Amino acid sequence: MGKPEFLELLAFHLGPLHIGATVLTTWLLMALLVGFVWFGTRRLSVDSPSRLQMALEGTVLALQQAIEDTAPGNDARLLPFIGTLWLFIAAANLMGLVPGLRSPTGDLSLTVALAMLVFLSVHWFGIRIDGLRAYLRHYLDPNPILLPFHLLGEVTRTLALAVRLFGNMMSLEMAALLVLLVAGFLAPIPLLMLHIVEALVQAYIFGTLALVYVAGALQSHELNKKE
């Protein structure tokens, strides 16, 4: 059901694991991305920067900014990891645009990845910040009675990330494909708009969950250091 899938003709088998149209459309957005960052940043120019260049350097500004609003102090450590959810997402999303292709981040498999990406991250940074034994100890806060609450609490909210993103762009498509069947081609550009902007909040939504789950482990790490 839904749009017919160019890569799904190109899928294979590497031994047990099958290589379908999800991982071909990811791996083809993840050129995509390294192409156009290589192209946009050959020629940097600090007397005469082009179009470009302002584009990119307003976009990465404008990311720093709202990683510094959340996690002040953070945003050189957290611009990496969090700009490059945000950028991936939004282009991932943007992906069921093209004839033939669908957005990959309607396949559960890769939200789930990308929550599992967040929940190993926010515990990177903790224990890479805090140390082992001063990060776990944060669990036993302030009552180790709760420990059980915060162990499902991690689980709960990725699990959270992964379905919501996985079923808002399923449920985009399927709107899209609804609309379409029922009003024929008498309402592309309201789609197309639709489309759009969902896939950017949604992307919006994702990267800020994340950034608010990393910056959650690092105000612990700040509180340590009060106490």
Contents of the next structure:
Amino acid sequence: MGKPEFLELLAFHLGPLHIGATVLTTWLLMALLVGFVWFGTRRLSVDSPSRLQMALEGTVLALQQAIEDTAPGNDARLLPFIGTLWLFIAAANLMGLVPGLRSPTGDLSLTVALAMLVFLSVHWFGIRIDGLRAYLRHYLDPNPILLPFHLLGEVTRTLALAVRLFGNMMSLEMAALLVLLVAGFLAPIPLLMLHIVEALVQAYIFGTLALVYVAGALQSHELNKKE
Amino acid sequence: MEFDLTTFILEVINFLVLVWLLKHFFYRPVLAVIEKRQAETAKTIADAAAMRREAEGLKSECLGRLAGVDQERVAARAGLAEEIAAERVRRLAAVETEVNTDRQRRQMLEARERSEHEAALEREAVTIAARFASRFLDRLAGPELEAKLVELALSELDALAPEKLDALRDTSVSIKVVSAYPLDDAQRAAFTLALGRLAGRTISPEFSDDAVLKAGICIMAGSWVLMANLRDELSFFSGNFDHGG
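Instead of the form predicted on its own shown above, give the structure for the form predicted together with its partner chain, please.
Next comes the full complex, this chain leading.
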């Protein structure tokens, strides 16, 4: 898009595989996240927690509470996946603020990968809890006629999930680039604020929708149990 | 931005790896710490509740002890009041006894003083009476009265008990007859005769006169004395004289 991208220069081929900027940015992001949490959790204290530990505990408790509110009783099972989605997407969206880097969520390949993982996780949790037969039976409820619409809904919501995040982040960066081209360096601060807000909102939306989809699958299990 | 299959696959793998890493290095340890702290908090709350229950138990026990102490205090006060009342009764009895003793002693002293006073008054009255009688008899004293007293003495000699006549029978003892006025011969003879009859022998008494007797006679034979005169009678009347007979 004309924006200088440092990691594009480091892209390489590993046999038939092309390791591009998105993958490299993701690896960098993963390293930063894992390094940060390792640094924050290496000296956990029960009696006298540090400020960083309290921040990490607050983050985990907030994620756990959000999951508990949507899918009661499943916070321990869903926290690793949903929590990681929130943290990863928020951090990935904010990577665009770093000069020379670009948000990896602006790459359709990554958003599709995340959406596909959400799609698979919904069925994974549903089948794991309900069993394959009982889980597949819910596609026939309340009437087998609705099966095509159920399948269509599964595909479209996954597609929407992927395209929404990709479109928003790509358009945000393009809009920011256009504004910068038109207004020069007169409005960098509002653009940065807009980027931050948009990054966090899109992360929240993606993670919440994924949670809602998974909670829907778990709720169908509860309904089957009641019936 | 076109779709790249390699990127897609690698991102799937990346995310799954990230989920695993965060699960093992972030969520699990942080949740463990939170759970441990919650357990400690619950334990602290449970300990506090137990301590509170224990404190309430101690409080109730303390209140019970205080109630017991109050009861003991009331009982001790009642006992003390009883002891005080008994001691008061005892001391009052002792004081009453002492007062009665003092009263009796005072009454005895008063009685003795009164009797002494009465005796003094009596003595004074007797003295006055004796003085009066002495003055009165001084006027009446004379030979006529002495004659009557002589007759009285002679009649008393006749009525003497025999055991009192041993002094008269003793021959070694001289018999004296003293009168206020000189006796005439007849009177002397009557005495000599009467005394001789009593002594059972012939005697010759010594006759003398002494105005101190005022009137009458006094017969002396050794330690035996017969008084029939105003002086001795007045002395006898006033209690200062012993009849001796």
